[in-house]
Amino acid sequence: MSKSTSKNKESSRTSARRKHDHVDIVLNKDVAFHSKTTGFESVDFVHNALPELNFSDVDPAVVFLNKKIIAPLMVSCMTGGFAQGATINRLLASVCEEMGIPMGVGSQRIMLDNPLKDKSFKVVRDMAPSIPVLGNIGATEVAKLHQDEYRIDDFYRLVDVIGADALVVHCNPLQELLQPEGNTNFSGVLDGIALLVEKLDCPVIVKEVGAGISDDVARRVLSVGVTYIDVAGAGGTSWSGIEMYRRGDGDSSHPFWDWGIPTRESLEMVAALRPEFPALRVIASGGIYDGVTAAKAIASGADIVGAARVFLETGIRGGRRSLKKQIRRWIEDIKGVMFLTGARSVIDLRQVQLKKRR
């Protein structure tokens, strides 16, 4: 066995263990932010007693990645690459297909080391032939494009195997800093993103994983051709907390547990760049736990809203039926907000003003 093959196998085993740990900790530990919130709880909608439309006239459907979806909602990038990951992805994908909303897979890094792990990701497209599906790879892997460790063909394969409509590049320096086996080599990421934008036949989405994206970072990635940004702000799941549990710490008083830009603040900073970058599309995730909060995110500038942990917990603990019920409730609540604010469409909802809660 060559040194390269041995190294890849060890990396694959490490990735599989890490993915298993992430799901286990999310389900069994308190990994929420403790002193920092998303910011959505501080604002309210202004009730419209004369909406001048019928509830049946409300239409939350939007176009995302050139496909029509039933509502501005998606199941965000989550898992894959180990046995339970395939089961989880199969469940999530089948429900997303039936409900008509997009789904993202977890990091596909393990596929770069071990093609035998493709199946747990490929199952998503097998179960969901018509909805938008998002691939996913880490920023540090993208940086390696300029170090000749990976070739652009490797990234073509990540997209092709799952029939992805877009490839998410997750920028997670905080998580990598605290991860026991983390990679903090972020030099060259922007050049790698620029190369992906140039070479891939699908859009590149840049996202954080719970610490938010600033207007400066957004402007830099937009300047190299990115048009989709997922702010993935602070206030929901603390990925630094998850990594602290993995390294045996789990100290919620650690100064990095609540590190990051609150989701609403990050969303407003990024959305404010639309006049400068008209093609910009913004995804809001990070602490979105119900349909009303999702509607607040739309009114704060998002085109579409994503959530992960809340759907993962429901799917695993309650099964397919419970997950469908939850997603249906979120969609009905988004429609309810639209009706009660006089918004016939999601475009109208984005124009609705929020007021600060007293």
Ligand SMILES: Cc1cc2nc3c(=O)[nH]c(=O)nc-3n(C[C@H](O)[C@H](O)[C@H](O)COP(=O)(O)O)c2cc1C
Contents of the next structure:
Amino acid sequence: MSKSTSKNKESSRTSARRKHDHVDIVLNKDVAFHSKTTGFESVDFVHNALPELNFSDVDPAVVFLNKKIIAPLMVSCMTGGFAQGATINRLLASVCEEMGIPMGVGSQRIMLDNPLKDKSFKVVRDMAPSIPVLGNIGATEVAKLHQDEYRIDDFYRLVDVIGADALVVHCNPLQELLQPEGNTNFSGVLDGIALLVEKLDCPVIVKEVGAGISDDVARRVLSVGVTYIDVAGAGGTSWSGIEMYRRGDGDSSHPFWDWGIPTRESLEMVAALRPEFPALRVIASGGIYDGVTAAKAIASGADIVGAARVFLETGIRGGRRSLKKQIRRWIEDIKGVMFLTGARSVIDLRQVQLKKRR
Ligand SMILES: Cc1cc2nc3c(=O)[nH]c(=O)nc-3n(C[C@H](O)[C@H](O)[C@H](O)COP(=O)(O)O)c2cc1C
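Could I have the structure of this protein in the form predicted together with the ligand, to go alongside the form predicted alone above?
Full assembly next; the chain just shown is listed first.
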């Protein structure tokens, strides 16, 4: 066996183990932020007692990545690359297809080392032929593209295998910093992103994983041609917490447990760049756990909203039926907010004012 083949096998085993640990820890430990919140709890809609519309005319459908989706909602990137990951992806994809909302796959890094792992990602497109499906890769792998360690063809493959409508690049320096086997070489990421934007046929989405995107970071990625940003802010799942459990200390008093920009603050900072970058599309995620909060995120400037941990927990604990029920409930609640604020469409909801809670 050549040195590089055995190195790839080792790296593929580590990636699979890591993805397994993530699901295991998320399901069995307290991985929420402790004192930091998303910020959505401090604002409220102003009730409109004269909405002047018929509830049956309220329509939450939007177009996302050139496809019509039933509501501005998606299941955020989570998993793949190991046996249970394939089962989870199959479940999430079949529900998303039935409900008509997009879904992201977890990091496809393992596919770069081991094509045998393609299956656990490909299953998503097999189960969900019509919805937008998002591929996913880490920023440090994208940096290697610029350092000539990977070729652009490797990234074409990530997109092709799942028929991705977009490729998400997750920028997760906090997670890598605390991850036992983390890669903290973030030099060259922006150049790598620029190359992807230039070469891929689909859009590139830049995303955090729960520590938020600042206006400065957003401006830098928008300047190289990115048009979609998922703020994935703080207040929901603490990825430093998850990595602390993995390295065996689970120290909830660690100063980085609650590190990051709260989701609402990050969303407002990024959405404020629209006049400068009119093509910008913003995804709000990070601690959004119900339909009313999702509606608040839209009214704060998001085009669509994503959630990860809540949907994973419901899918695994309650199965298909419970997950469908939960997503249906979110959509009903988004429609309820639209009715009670006089918003017929999601474009109208974006104009609705939120008021600071007293
Ligand atoms: C089990 C699990 C695995 C995840 N894996 C990835 C991943 O591979 N790539 C990624 O971009 N985000 C990943 N995430 C992060 C989520 O997409 C999301 O940004 C983050 O969890 C915050 O959202 P939440 O508060 O709704 O969980 C993962 C989340 C969970 C719960």
